[in-house]
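Form predicted alone, single chain, as structure tokens, below.
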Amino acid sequence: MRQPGVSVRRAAVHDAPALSAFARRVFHDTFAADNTPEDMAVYLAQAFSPAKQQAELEDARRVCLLMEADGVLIAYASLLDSAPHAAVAAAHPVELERFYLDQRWHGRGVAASFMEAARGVARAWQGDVLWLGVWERNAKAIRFYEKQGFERVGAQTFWLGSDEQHDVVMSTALTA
């Protein structure tokens, strides 16, 4: 669903500070209630520092998309053109490393169009499969990905601070 004032663009290196702050906030909003403050603090510092975001934005194997509403950041997606997960059967897989939407925008119909923008990046890389890992306890996200055509294909370990967690690995074929 297209909404007036909502746009998608590729992030640039100068976006690193704003992306860092936004990524930290949405990750915290999504997962803090189910994790210890200590593990959250460690993970947020490691994964979302401005320097880490800048390095990822400078990485030619990655693309970060930003969705904005009237110039305000409401979502981001990070894609990686990399080696596949062992459970992903593909000639050229693309990983959807991160896909986060501000909770205030859930249910407004913009996530599906943002996913299509992410698929467009993967197709531009000649990817044949888009895959991701999602926390096994994040039922809402799993339902969304299933509605987007993703299927469960495996599992992987994810460390949040000192807490070993388990992700469902999901994938979907990319069609022209």
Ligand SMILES: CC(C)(COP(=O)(O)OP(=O)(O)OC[C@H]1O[C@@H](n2cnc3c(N)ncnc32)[C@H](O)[C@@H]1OP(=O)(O)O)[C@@H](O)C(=O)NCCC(=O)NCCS
Given for the second form:
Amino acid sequence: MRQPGVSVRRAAVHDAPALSAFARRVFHDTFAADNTPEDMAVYLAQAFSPAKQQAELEDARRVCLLMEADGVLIAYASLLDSAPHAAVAAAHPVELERFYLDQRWHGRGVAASFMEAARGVARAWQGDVLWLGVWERNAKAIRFYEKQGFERVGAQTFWLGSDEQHDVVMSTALTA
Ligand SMILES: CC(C)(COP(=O)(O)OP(=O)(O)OC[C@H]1O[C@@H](n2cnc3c(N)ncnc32)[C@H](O)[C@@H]1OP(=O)(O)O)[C@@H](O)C(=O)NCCC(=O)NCCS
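Switch from the form predicted alone to the form predicted in complex with the ligand and print that structure.
All chains and molecules follow, beginning with the one already shown.
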């Protein structure tokens, strides 16, 4: 669903500080209630520092999309022209590494149009399958991905600080 004032653009390197702050906040909003403050602090520092965000924005294998409402950042998605994954049957897999909306925008229909923008990046890379890992306890995101045509194809491990967690691997074919 298109909404007035909402637009999507590719992030540039100069977006790294704003992206870092936003990514930390939405990750914390999503997972702080189900994890220890210590594990969260370790992961947030490791994954979302401005330097790490800048390095990812400079990485030619990645594209980061930003969704803005009247110029305010409300969502980001990171795509990786990925290596093969054992659970993903694809000639040219593309990983959706991150897909996060500000909580105020959940349930308002913009996630679906943002996913369409992400698929567009993967298609432009000639990808044939879009895949992702999602925490097995993140039922809302799994439901959203299922609505978007993703199917469960496997599992993988994810470390949040000292906590070994189990991700569901999901994938969907990219049709033209
Ligand atoms: C995942 C995300 C992008 C989905 O966007 P959204 O606008 O919330 O998605 P939608 O409202 O279209 O769909 C969510 C679905 O989950 C359902 N849902 C909500 N809470 C749920 C819960 N606790 N358990 C199961 N389903 C739930 C909703 O009812 C809805 O399904 P329905 O349309 O059949 O009623 C967004 O919620 C988000 O950014 N979450 C935080 C970040 C995150 O988890 N990202 C994914 C990391 S892999």
